[in-house]
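This document starts with one chain, in the form predicted alone, laid out as structure tokens.
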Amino acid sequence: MKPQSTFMICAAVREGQLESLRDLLRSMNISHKKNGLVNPDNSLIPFSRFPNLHMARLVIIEATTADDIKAFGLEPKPWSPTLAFLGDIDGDRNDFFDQLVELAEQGLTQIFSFCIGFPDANSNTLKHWLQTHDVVPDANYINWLGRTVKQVHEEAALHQCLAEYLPQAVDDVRHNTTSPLSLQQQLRQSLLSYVEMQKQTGRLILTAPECTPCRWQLRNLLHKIGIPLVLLLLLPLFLLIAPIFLLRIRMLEQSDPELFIRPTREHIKQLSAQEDWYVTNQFNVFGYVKPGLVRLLTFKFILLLTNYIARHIYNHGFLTRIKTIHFARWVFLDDNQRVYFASNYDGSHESYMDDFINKVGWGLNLAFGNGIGYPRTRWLIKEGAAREHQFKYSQRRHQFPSEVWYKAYPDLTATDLARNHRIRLGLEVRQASDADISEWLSLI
């Protein structure tokens, strides 16, 4: 298994350079769709030439809702618009940085020349600058740990190949009255033979999974064991402070100001212009963490658990009951005073929100309830997202579009990826009965 990694290069934009940077980033997009959909063969960052890159985006993070903190009696801190280049990759991020330098050094230099501190006097190479400006997420979600870009493309080609041949296979089997095998068995045998022929001619490739790196296995095992062990050791302390903590949280919840502010039509129009071009959409939100150490520590602890659960439990096709998310991350910025969330999800924005509200509203409350503007919660998990209009207004106000967005397999949903993998497994593992074969054939 080849595990995935993330990267997020952040740098503040020089004063007076914001619109020039936006114009440059727009030049990377498809000419007739200046709405963030990148031309994968653009000259600045030729995304299509990176074989291990699942998804990527360039966003300008602006604090458009910073004044919301005034409701807590505080003045907003200055925030410089910040360029973020982030993505999800197969393998090690440092190897990917080598590829970036090799294939896009000139383009990256041109893009980040609009940012403060570039070039950095202490960074003797572009790779070093990228490494020093890489921000590690506090929590990260991967739909299917170990599923590579190569695997996605190969299994999609396998499905297409079988789907095209299946009618002919059915016709051939119907005319073969001498075989002692059942119809299902004959069909499977015919499809297997066809796949082998396609592989021999080179039209179809099914690469065997790579061995999992020993270093990654060790780190992952230590993380899997270490986090519960530390929490177990701290359990007496948690039990001691739990009543005080819950009482304090409830007091803060009751005093939270209600911010029922509707997003402007212009803002909604800007966001909508970038959505629903493909089966998958991108999502960015940014805002303040509610003031106070209790809120910050609660947020940090919840994201620690979120990262653990996503890494070790929900890493094969779904996050709790949600199956439409490809990748997601939570990142604290500005000395932990603000938080950025990014995801890639299938379906419309409205269905994405409704999916969470209806299935795991309590999870939304835990993950975002400590952010300013989020509807008031009760005991951390109740209410919150259940206040549907207030929740949707708040998340839309804090949402902003990507300047550039790339997906290596734009026409495939997470459901498609899971189906294609099941089709491949059906070739490699013999089914026990005709009913099992029929179920496998129905996937094609």
Second form
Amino acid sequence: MKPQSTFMICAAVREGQLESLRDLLRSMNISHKKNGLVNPDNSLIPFSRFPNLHMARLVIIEATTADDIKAFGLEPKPWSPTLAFLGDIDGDRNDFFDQLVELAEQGLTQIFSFCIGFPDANSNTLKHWLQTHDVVPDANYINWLGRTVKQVHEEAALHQCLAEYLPQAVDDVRHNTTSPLSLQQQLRQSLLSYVEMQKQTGRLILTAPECTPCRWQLRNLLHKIGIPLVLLLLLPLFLLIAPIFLLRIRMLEQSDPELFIRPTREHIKQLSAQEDWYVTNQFNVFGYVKPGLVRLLTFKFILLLTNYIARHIYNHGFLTRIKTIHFARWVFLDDNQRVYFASNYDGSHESYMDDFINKVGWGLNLAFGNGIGYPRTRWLIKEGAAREHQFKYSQRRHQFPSEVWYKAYPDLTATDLARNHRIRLGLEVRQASDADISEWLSLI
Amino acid sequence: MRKSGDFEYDDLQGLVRFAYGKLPETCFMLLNIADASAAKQWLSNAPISNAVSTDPLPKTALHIAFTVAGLRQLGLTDAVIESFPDEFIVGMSGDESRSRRLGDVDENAPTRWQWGGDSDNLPHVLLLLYAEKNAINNWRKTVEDSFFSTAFTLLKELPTTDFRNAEPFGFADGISQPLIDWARQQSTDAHDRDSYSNLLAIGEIVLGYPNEYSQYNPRPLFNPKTEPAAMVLPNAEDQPALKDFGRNGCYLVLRQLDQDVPGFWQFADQASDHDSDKRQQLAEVMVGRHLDGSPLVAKSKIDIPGIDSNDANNLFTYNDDPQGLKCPISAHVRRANPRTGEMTPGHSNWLTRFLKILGFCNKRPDDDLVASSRFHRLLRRGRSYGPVLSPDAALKPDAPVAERGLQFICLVANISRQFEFVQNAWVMNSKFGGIQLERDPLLGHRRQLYDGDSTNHFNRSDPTGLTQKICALPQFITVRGGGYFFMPGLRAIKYLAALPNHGSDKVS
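Having gone through the form predicted alone, I am curious about the other one (the form predicted in complex with the partner chain); can you provide its structure?
First the chain shown before, then all remaining chains and molecules of the complex.
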């Protein structure tokens, strides 16, 4: 297995250069539109030439809701609009940076020259600059650990190939009445031999999974055992402070000012102009962490757990009840005062909100309840998102558009990817019964 | 807060409570307000029907709803207008992104609509008249009094025909409707709503009441101290110091849907090798019900709240048909209301429920892909139009071409979460419930996906696993017009009628 990695290159934009940068970024899009859909063959970063890249986006993070902190009696803190180039890739991040330099040095140089500190006297190469400006997420979610872009494309091609051949196979089998095998068994055989034939002629490729890198395995194991071990060691301490901590949180929940601010129509229009072009949409939100150490520690701790369960438990097709997210990340910025969340989800924004509120409202309350503007929660998991309009207003207000967005497989949902993989498994592993073959056939 | 107090039916427009099945004749009019003061005078005396049940049944009914342009024309200030939700203010056709989301693209595009497509020139008023057989003309004369002709100009009379509970393709229609929980007896707590219920919180249809989240939707509220005229309005239940303009009002979504009846039956015929039984079967699985309206799946083994145990046409869910063997997942009625509860069926105790919340314990990989129905219900009040054409007549090559279809009307309290969600996440979505490249066989447009995957398919699952794939489905239904209206409560209409006239009353 070739595990995925993630990157997020962040740098503040030079003063007065924001609009020129925006124009440059938008020139990468299809017909320069504000819909954010990149032309994958654009000359600045030709995304289609990166075979390991699942999704990527360029965003300009601005503190549009900075004044919200006044409700807490604090003055808004300065924030320079920041360019972030982020994405999800197969394999090692440094290999990807090499590729970036090889295929897009000029374009990246042009883009980053709008940023403060580029070129940097200390980083003599673009790669070094990328490495030093890479921000590691506090929590990261991958829909399917180790499913490569290559595999996605190969399995989609397999599905299509089988779907096209199946009617003929059915015809052939129905005419061959002499076989002692059942209809299902004959069909499976017929499909198997067709796939073999296609493979031999090179029309179909099904690459075997690579070996998992030992270093990754070791680190993953250490993480898997280490975190619970540390938590276990700290358990007595946790138990000791938990009552006080929870009480404090509950008090804060009751006393924190509530914000019920409606987003402007112009803002909504800007966001929805980018939605529902592919079967998948991109999503960015950015805002303040609520002031105070208790909130910050709670937030950090919850994201530590989120990261842990996403890495070790929810790494094969679902994040609790949600099966529509391809990649997601939470990143603390600005010295832990602000947080950025990005995801790629299937379906419309309204259906994402439905998933959020109705299927994982409790998880969302945990993961965002410590952010300013989030509707009031009760005991960290109750209410919150279920305060529908407050939640939707706040969510939209904190959301911002991507300047440029790339997805390597625009027409495929996470459910499609999982199904195509099951189809492949059905080829490789013999089913126990005719009923199981039927189940497999129904996927095609 | 649970109380079984009497509902204010006398403040609610009757259309919310009644479908007027006994009043087969209708006249739907799109009007512009030509003279706002005359319009208000007419409005103050208009015989708009309330929802009080009477014996004998009424012989006529009148209902009225306004677009945002209409409310402005009557003199509702921008500040008040701004407390309506965006989708109502912008309108059905006012934003390209909304059109894309609703599937109003290509043939369905607002630029091709007969009405409502130009968001700068929306009709102001929708007037709905209902009457007994042969009585509509007299009723219309009564309604169109002397003020009326000064007040309004008729933009368009939307055609309607009495199809006797069927829709133009020939299927029984209007069978499944949510039952509004007027007495507020059902809990909205998710823990109590694991399985499908047809009983729906009032606030899902009518403004000013708690919805399925136990929340009140935003709506215009007035402080009677600064707006004394608002004293005629009821108090806001959630903020008793304020007067509630929205209470007992709801949104009315109207779409004129042209149905290609010959196209539908001829396609079904050709796709089933001209075998009449197979043809009917195919049409029925596309719709998701038999011609007579009976369901394709077996009767539910358990009771469903809000559905009478004798109502064989409604006492069912798709719980025992997860693969769509009996009723395809893509079938129209299954998409429009998947009859899902908060949780997937089949957990026995708190532990398995808890594990399900964490995403485990599902039987099939495609389980739990569809949202819970209760947040996405529509109360439908549509009427068909055009000359009746039986399926047999539609099959003839010289079947008479005519404009026929459905004046689709639904009543909701939240346009985006209810109508727009159903339209985009369920009806138009080519990946609904984990299916592959199919849109609603009836309502769907057939636009390709971004990279060119075609979506003009309809798949019928089979126990052998050999899905029957029907390809090259034409578009059978085309949008001809549409709009978002607000149908106020009767006291809110009184408030509107008493609004002061502002400068730009007369429209030249």
